[in-house]
Amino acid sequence: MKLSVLTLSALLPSAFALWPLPTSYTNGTTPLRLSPFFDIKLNVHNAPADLVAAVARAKGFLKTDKLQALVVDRGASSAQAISKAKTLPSLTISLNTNGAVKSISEEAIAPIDSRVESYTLTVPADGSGAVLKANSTLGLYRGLTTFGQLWYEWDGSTYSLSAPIQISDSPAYPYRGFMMDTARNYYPVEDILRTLDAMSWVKLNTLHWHIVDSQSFPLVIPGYTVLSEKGAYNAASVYTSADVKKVVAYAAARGIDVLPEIDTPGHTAVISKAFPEYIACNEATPWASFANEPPAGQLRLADEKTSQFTAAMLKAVATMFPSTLFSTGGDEINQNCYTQDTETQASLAASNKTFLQALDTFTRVNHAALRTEGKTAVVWEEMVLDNPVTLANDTLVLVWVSSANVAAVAATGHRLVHAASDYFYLDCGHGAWVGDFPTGNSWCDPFKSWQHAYTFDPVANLTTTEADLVLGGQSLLWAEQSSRESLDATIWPRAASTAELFWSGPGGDVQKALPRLHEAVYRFRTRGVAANALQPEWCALRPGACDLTA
């Protein structure tokens, strides 16, 4: 009998189970499995701490993971293939450079233009051991997080069909990343570990922590406690000091940084619990007549004792957290909040200022202040387009509003990260959450598909120039309509996809994509992460099966 070329892919793995796809890379059709007695040498002088952690954690993967094939028979079929197989003894990982060496850590935090993330990887057919090498601890945590993704398991033996391996690695962008909102409902610091996990597993870079908002203030900060005590949900539903340190030493050990944000000035009506004075049109009503969603209030900006309290608060949060970058926010701001209060106005009047000018002077007092504590400022983009004030050179302006405004942004001169709603809003398509509203749809459908996401071009209408000032992009979680109870399956596998786009580069097949990404979801859920199914498991065993046109 012949097969057709669909039936022997649905009795074949594919040739990696890798996400992100390696930059190059070459492999053969030689099965090779892991010796009983496997191990990884680390062959660096006084390796850190969370190298020798890390090292630890894949060796551990790679007993645990137990991923079959994702075909028809799971890999019975190439049994007979496996048993015979030559072994692999070892994985060397080593550093090309002499010195002095840094901890991922250390590296993780870096200024994002000098990470160095790139490694080889070599992985003989011949039973000789597979060697790893980087310039960085950084670029050898990324290689070891792709050396645990080549392995799948049948009765007993972890093997591939595919050696021998050679790959050379490294990103397209040095921004990706995952914001989480962290206000509009409280996750435990548990799920946000777990999702960094998630996040080092496709090699995102980035947590973007929304902290806080109007609905609620869960940071406790140092010399501000007032406002957690006043403004979070409950004395539980909080982040200590503590728990940041937490957070941002357990991202850092995976490569990742985390970047906090303080939106300002709109978003803050919470802050209005323990500093009423502080806040204009607190909790008006009709809410949506002064804010784009309740409680309405926002930070008296043209009041300079509210400027300099803003400017103390956000000092002392970027104490708590080592990344370089630290944002503002800077979106939604309603003029008509203003327009209506009296405060405002009189301030307005008395400086002799107008709307604009008074928020330039509010920016300007605060970024001031992070860069007293060496931040690099973070905003979104209407400041720079619907309200522009006077920003450093070296500012980051997140794209939101539509990916159409990315060609106005670069064209400002700032640098930009990709966060477009058409393209990267997770809470897209489930429906209005205000209530009352029967008919109504999310602001922002349809449903962001993981391909439609794989399909965006970073540089598109954009000169030459413009191109360079693309740093990646970002998947974002706005948790309005999203909980503990949901956060896995919403957030994955469909922010997977964006950290292929900004690792791998643009341009991806999302048919060839999809078998990967079905074995990163099987893969995740060994993990304990909660993944989301993107077919019928007969698709996912039947790679093309299920396509519009099979």
Given for the second form:
Amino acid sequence: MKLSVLTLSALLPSAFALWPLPTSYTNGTTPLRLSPFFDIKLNVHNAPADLVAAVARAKGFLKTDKLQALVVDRGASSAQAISKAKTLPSLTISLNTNGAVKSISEEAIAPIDSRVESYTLTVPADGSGAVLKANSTLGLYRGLTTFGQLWYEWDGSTYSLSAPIQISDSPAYPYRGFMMDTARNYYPVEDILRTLDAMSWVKLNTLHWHIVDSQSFPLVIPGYTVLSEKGAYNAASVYTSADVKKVVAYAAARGIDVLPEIDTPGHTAVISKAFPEYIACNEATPWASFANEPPAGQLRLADEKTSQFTAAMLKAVATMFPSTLFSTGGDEINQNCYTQDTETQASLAASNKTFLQALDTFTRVNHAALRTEGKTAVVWEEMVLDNPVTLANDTLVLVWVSSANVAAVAATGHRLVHAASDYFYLDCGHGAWVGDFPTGNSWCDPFKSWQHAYTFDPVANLTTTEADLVLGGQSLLWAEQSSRESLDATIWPRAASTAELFWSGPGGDVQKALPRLHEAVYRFRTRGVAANALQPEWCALRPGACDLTA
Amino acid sequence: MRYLAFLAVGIIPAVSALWPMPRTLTNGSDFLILSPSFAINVDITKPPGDLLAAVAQTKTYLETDKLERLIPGRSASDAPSLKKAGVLPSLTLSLQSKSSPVLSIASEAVKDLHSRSEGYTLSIPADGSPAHLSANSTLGLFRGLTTFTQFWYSDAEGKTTYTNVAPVNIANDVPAYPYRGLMLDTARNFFPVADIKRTLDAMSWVKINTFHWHITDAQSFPLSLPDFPELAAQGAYSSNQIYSAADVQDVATYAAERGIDILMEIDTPGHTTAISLSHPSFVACPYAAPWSSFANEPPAGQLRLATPAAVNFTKEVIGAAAKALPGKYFSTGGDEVNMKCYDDDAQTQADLKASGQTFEQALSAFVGATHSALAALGKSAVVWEEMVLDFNITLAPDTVVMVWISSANAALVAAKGFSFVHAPSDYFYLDCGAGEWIGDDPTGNSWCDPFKTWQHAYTFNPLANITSEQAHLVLGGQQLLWTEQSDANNLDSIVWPRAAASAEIFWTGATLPDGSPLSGTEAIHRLHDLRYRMVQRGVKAIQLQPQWCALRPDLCNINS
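Hand over the structure of the form predicted together with its partner chain; the form predicted alone is what we had up.
Once more the chain from above appears, this time first in line as the rest of the complex follows.
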């Protein structure tokens, strides 16, 4: 019985394999192939350069993807249908609105609640032209991304078996991110750019860039270059202003906002290389008493000079990034570090403040500095739960310790982004990385599979009102056990799971999603991203055959 | 205090460069520069071509590794020492035995495990006189060359190549165990030959001497046998995902020239579904559902071991695959035989009835047949542990057993009197900990969770619960990569540097040259060094810790 079912499914038209799945679509089963003269017509007056470039890239992918359908015969049995199929002559792109046209890059970095990413796409089966429309160039860009996923290759033909296609698509959540830590280990700019490309293919729109940490300070900040001169792993392992400009521009042109993070007051040991007077418990041992991982060291938050330095430095960094968002971190503050630090205790005594009052002042000064640069602050959850400080109402909170903390954060009334370690940490499950610990395990074991992340409910335990505070979510890669050698395979395709969750909305079916995710893997590879294999290829070509109860 | 202690360690000339650590080693703390005209002289009459190629490769590594020392400040802090360093003009290779003709590395590498000679003696004087490498075999010289390349670092400009631990004396570094392997499964997902070759290179750098090639399985049959071309034609994932006879020769030669024997495995009678595509009558329960009733993973299907034609076919396939390889070992597998598959298979039941055999008798005859094909080629059979622990079947005394289910089963296998290889999932499976790969199972986890860290693998004791009388049965061990969740895209990073852990356990043995037991805190310095050197040579070994720690491992221990 089972065998005949499998054989049958292999003969049916291949799945409609978009990722993330559009929020509204219909499709048929008519074969259609791209005309040899297929063209993308940009019917936008004064089209911005990044849209023109996006069209050129889309045309490039149509030529170079050459992805064969993930069915047992890879498309051979459809050969005749493909050769007889009508041809699609063109895709015409236009805006629904008249008036000044903004670039993708401008749209991508607009305040998060004002972005327009929706689009409509029609691909007729009768040989007439396809049409892509949107209210913004950013929406057109999302639609182009979708269009690029419709096609397979067989014997020189670029085809679909799913025409006609009608898509009306818009994201369920405005924040769909990926966090990259470039401080535990350094990633060359080209790896970041490749990651941005891959992010754009699944409509992720935020790169949360955790640039610096206790181990290294790779960011070259104008006016504060001594930080990276002394704190980067080496002179080559830095991000210059030019690098940042390049990353930010590359991201924006692909519909991605770059949310920079300078984590404070913890995770700052490396600042001591340039400014030892600003750091408490610097490289103190045993590190486990002073920090969650080596080396220990936190900004002397109660010291006025340190606070001024930090605010001015953050302000300088803020000018390097066009995003309206900026993260000052705030996770894992170690109390013992400050309790044992004579200078901090003296500062607290002199100002007659408790630790929490000092943290409150420190945070307010920093956030005020950012505000003058037009930035909305982003913080880790501890800043509202463990150390509740005064925060502007518009402050965004990242929930990371546990998904169980979401409700508590929502109860504070702040907007939040899901980044829970129990669902979205891509680094979990690789064993202990601290030395002399052969019996140790990953602190957040087990490995978070794509399936597990996919089942996340963004509004679990939230009231309807609280649900409105959920901006979206992201996968995160802390880089203690990663470097460029393992980057692609660790991120992809797992981060795509989160991308679909927050674009298409929760409640997706893992069983139905898997064949499409396999396809995302194979398409990523044709585009040069070394995404990890999810299953034996035998399974990738036979949807459902490797399910638990198959 | 802690910081001072660290500085003191830096002054002691610990050799942070070698992996695996030689059995014997004395060294100094002098800096020694490789002469710009450094030469490797081969003082051997009629040296074999693969030895000369190895010498050329060694010189290339010396020029291109350009690895800076992993200390804070990297090589910059060595600049003052280099100003007064001696210069090494050359390395001379010689054989201790003058027997002729001189056998090639490739010939030595595929000998019986007990007759291979991998030992070597290496001296690197600090006074500017030449270095010497001698051995009883070209294979030993190859091991010594590998060691030699690991001593050298580069300055920041890449202009000076030097060591900081001269003089060096390694007197007769011989491996503790003859079998040091790595297993790769090329059937769940296919690996291009180029990826296998790169893996062989990396294996040779840590003196691993056996590539256990699990070449076929239920999912695909990429091995193209000239006598049975239909197996791959029907069973490979595609015509581009095949190992042709020429590919197998190419891999075997490439391996042997690097001191590595190929232990090929055609797993039987289970893990053979792909054979049904060309020979449906030989496979029971092909693609039966639910797969979990008939196999440990999809798709189900096992050779009809009671059917005479299937037995004969299997015997011929094993013989055809084995004859193409120069080594003395071939694995017929034997793991995870599913009883329900045979119980429900009318053909198998009819065959058992017709022959009057029990299942176990039929299995014994099946295994006996395939192993007789190997014996006829002068090869010893290798089997998974179930063949001696779960079933009472007849096996030749020279059969080698692989312990995989649990390290606890090693003692049981030893009690049966068979030689065996450690391959326990609880220490050496590189694929564990990557989550559930079976579909529609979001709450599932890796069956052998957690991830096996290098540190954990490194604590493995090959002689645990083994008596001194049984100790000779331990041939060695290996780490293994089953590839349900791997292919060429993550191969390097999931294998390296972790697979180096067992390479050291089974080369160096229980103790370091100074007599102290192997220790993860000592080893991590060297393992970081190895990882960075691998990256320099084009193998994408994963980062073990933040680079901050790689330069200061003693500050990143659990109790630092």
